[in-house]
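What follows is a single chain, given as C-alpha cells, in the form predicted on its own.
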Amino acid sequence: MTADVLIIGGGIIGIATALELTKAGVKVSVVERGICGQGASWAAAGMLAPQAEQLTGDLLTLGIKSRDFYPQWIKEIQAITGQSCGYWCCGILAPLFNGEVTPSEYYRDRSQLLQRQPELGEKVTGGMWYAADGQVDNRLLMQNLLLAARLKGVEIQEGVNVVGFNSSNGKVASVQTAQGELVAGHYLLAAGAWSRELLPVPVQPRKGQMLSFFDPHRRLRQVIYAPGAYIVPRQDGTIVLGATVEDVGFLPGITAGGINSLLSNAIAVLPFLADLQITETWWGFRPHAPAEIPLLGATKYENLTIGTGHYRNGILWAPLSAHLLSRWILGQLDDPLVQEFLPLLQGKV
C-alpha cells in the first residue's frame, strides 16, 4: 500500500480526516486494527454539550467552535451518502436538586423545567437550559462517515494491527504490520486509547459502561445531562444511558455496580424510566489525556501527526479537529483556525 496519507486508526478522529482530506485530492489509506467505528466512537451517547458539561477554558473554546461546525458539516456528510446521521439540536437541561440555584441566563425553575419536560423527579428543583447543544446518533454518524469515505475514495483495511514505526532521520520510514510495511509519505496516527502502543503519548483508557431503553411514547424531548449520568434520547424512541468513568485499563464488561449507578442517578431525575426494558448493554474506551485536552499535530517525526485523547468529546470535536488535522498535514498554516489553536498544534510528543 502506497498512500500520500496513511492513517492509523479507524474510529471518528481517523475517518473524519480522511474524508477532510480527500477534499484535497490526497490520497488517503485507513488501517484499523479491528472494525472501523467499534471502539469508543460506537461506544459513545453522542452528546454535543460544551455547555452543558461546562468545559472551561481551551476545551470550551474548542466545544463550542466543534459544536458550531455541525450542521453544515452533517450536510455535506449525507449529500454524499443520502443517508440520516440523526443529528438533532434537541437542547441540553442540565438539573438542579434541593431547592438549589444557580444565577445565569441559562437558569429555570422547575416550573419552567416541567413546561419542557413533564414527570421530572420530585428533586429536581430547577436547572440549566443549554439550547445550543445537543446530539448527533453517534453510530449513524459512524456508518455515515465511513460510507462517505469509501465513496471518495478512502482506501480502508480492517484487521490490520499496527505493531511499529521504522523511522530514519527523524522521519517515519514505513509502518510495521503482521502483514508486512505500509509507505506513506504522512502518517497520522489516531488509535485513541491504543496510541501509547506505538509512541510514548501520555493517553490511558477510562472505561464506560452504558446501556440503552426504548420509549414507544418518547417522552424525553431533549437530553438531560445530571449528576453520575446523562440521559439522551433518539428521535425514534430509543433511551441512551451513561457512563460510568473507570480508570480500570482495558478491563471488559459490565458490572452490577456500574449499571446499579448510572439507573439509580437516572431513575432519581426520570421515574418513568425505572418502568422501561433494558434493550441494550455495552462499553467502551475513552482516550485519556492530560486535562483532558486532545493531543493534536506534531510529533517527534517529521512526517507523523498525532490525533488522539478526545477523552469524552471525541464526536463534539470531530469536526473540528478533522479541520486542524488536515490543515496541519497540508501544510496550511495559514488557516485561521490553525492559527487560533497553533500553540495545541505544535505540542511534539
Contents of the next structure:
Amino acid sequence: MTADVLIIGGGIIGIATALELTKAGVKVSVVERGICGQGASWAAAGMLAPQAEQLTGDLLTLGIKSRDFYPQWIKEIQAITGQSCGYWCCGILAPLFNGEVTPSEYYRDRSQLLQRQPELGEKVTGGMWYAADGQVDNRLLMQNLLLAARLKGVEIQEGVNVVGFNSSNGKVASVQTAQGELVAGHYLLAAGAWSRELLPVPVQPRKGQMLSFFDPHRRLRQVIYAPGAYIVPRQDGTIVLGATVEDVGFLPGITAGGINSLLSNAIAVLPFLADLQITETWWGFRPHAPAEIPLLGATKYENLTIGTGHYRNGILWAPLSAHLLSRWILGQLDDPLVQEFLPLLQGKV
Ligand code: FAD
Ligand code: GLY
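Requested next: the structure of the form predicted together with ligand FAD (the form predicted on its own having been shown above).
In what comes next, the whole complex appears, and the chain from above leads the way.
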C-alpha cells in the first residue's frame, strides 16, 4: 500500500498525529524501528503540568491550550477503544519548605495543607496549588492511541528501521529502510530524541531515571511537584517518582546516585514512601530542543514535516501538536490554531 502520509516514529507524537489525520480520510502508515510506544512516551510520568512545570511565554500558551484539549481528546479516544486512558485531573501541589513564602502561594497554613494531603514531611510549611494541572497514565494512553489508530485504519509496521531519505528537487522521494524503500505523498519525522539520525536538527537526548512504588492504602491524592522530585499517584495505587535530567547521550541504565537523589527528595516531602516497596525502575530519553521549543512543521524538504523536540512536555503537548501537525500536512493554513502558531510551524529546520 502507498500511504498518503508516512510517519517515522511510533511514539505519542507520531501515533496521535496519525489518528488525527484519519479524521480527514487520509491513508496513513507508521514505521517504527522497535515497538510502538516504548520510547520516551512509555518512560514519562504523564503529568499535564504547564503551571507546575513553570512554563513561560509561548510554551505556557501551548501547554495550557493542550491541557484544555485533553478532556475532549481522551473522550474521543476512549469512544473508539472502549477502554480507559487513565486521565485524571487531580491537581498538582508544589510544596514550600521551612516558612518559605512566594507571592502566588496558596496554602500558608500547614493544618489546611494537611487536609489536602495528610502525612507531609515536617519541613513542608506551605504550598502552591495548581487545580487545573493533572495527569494521564501515559502507558495506558499509548495503548489506547495505538488501538484507536489501528481501528481507524492506520497501517503500523514495527521493527522497520528508517536509515535515510532519498530526495530529488527539494522533495523526499522515498524513505530508505533496512527492508527496502517506502514511498508516500508526505512524510512526518516524529522520531523523538533520535530524529537527528535522519535530519540535521538540533535535538539531543536528555535522560530521565524513574521508579515506582505500590501503596495499597492509596494515601497520595494528587501529584506532588517538589524540588528535585515529582510524585505521581495512579488510580490503582501505583506511585511514580521522577525524574533525573541528565546530559549523558543515550547512556542506558539506572544509577545509585540518580535513584538516591530522587528518593531523598521525595521522602523529605512524603516520609511514608520510605516504607513502600519499589516495584520498578526505568529510564528514558527526552527529545530536547534549543530553548525547549518543540520543532514542528516545515523542513528543507517541501513534503517532509517535523514533529519532535517536545522535551519535558510531550505527553501534555500531544493533542495540540497532533492538531497542528495534521493541519499543516494537509495544507489547512486557515485553521485558527495553525494561524496562531504559524511562526513556529514555518521555522524551517
Ligand atoms: P518517543 O516516544 O521517544 O517516540 C519516538 C519513536 O521513534 C520511538 O519509538 C523510536 O523507536 C522511533 N524511532 C526513532 N528513530 C527511528 C527510525 N530511524 N526509524 C523508525 N523509528 C524510529 N512529558 C509530559 O508531558 N509529562 C511528563 O510528566 C513527562 N515526564 C517524562 C519523564 C521522563 C523520564 C521522560 C524521559 C520524558 C517525560 N516527558 C513527559 C516527555 C515526553 O515523554 C516526551 O516529550 C514525548 O514522549 C516525546 O514523544 P515522541 O513521540 O516525540 O518520542
Ligand atoms: N515533565 C517531567 C519530566 O520530563 O521529567
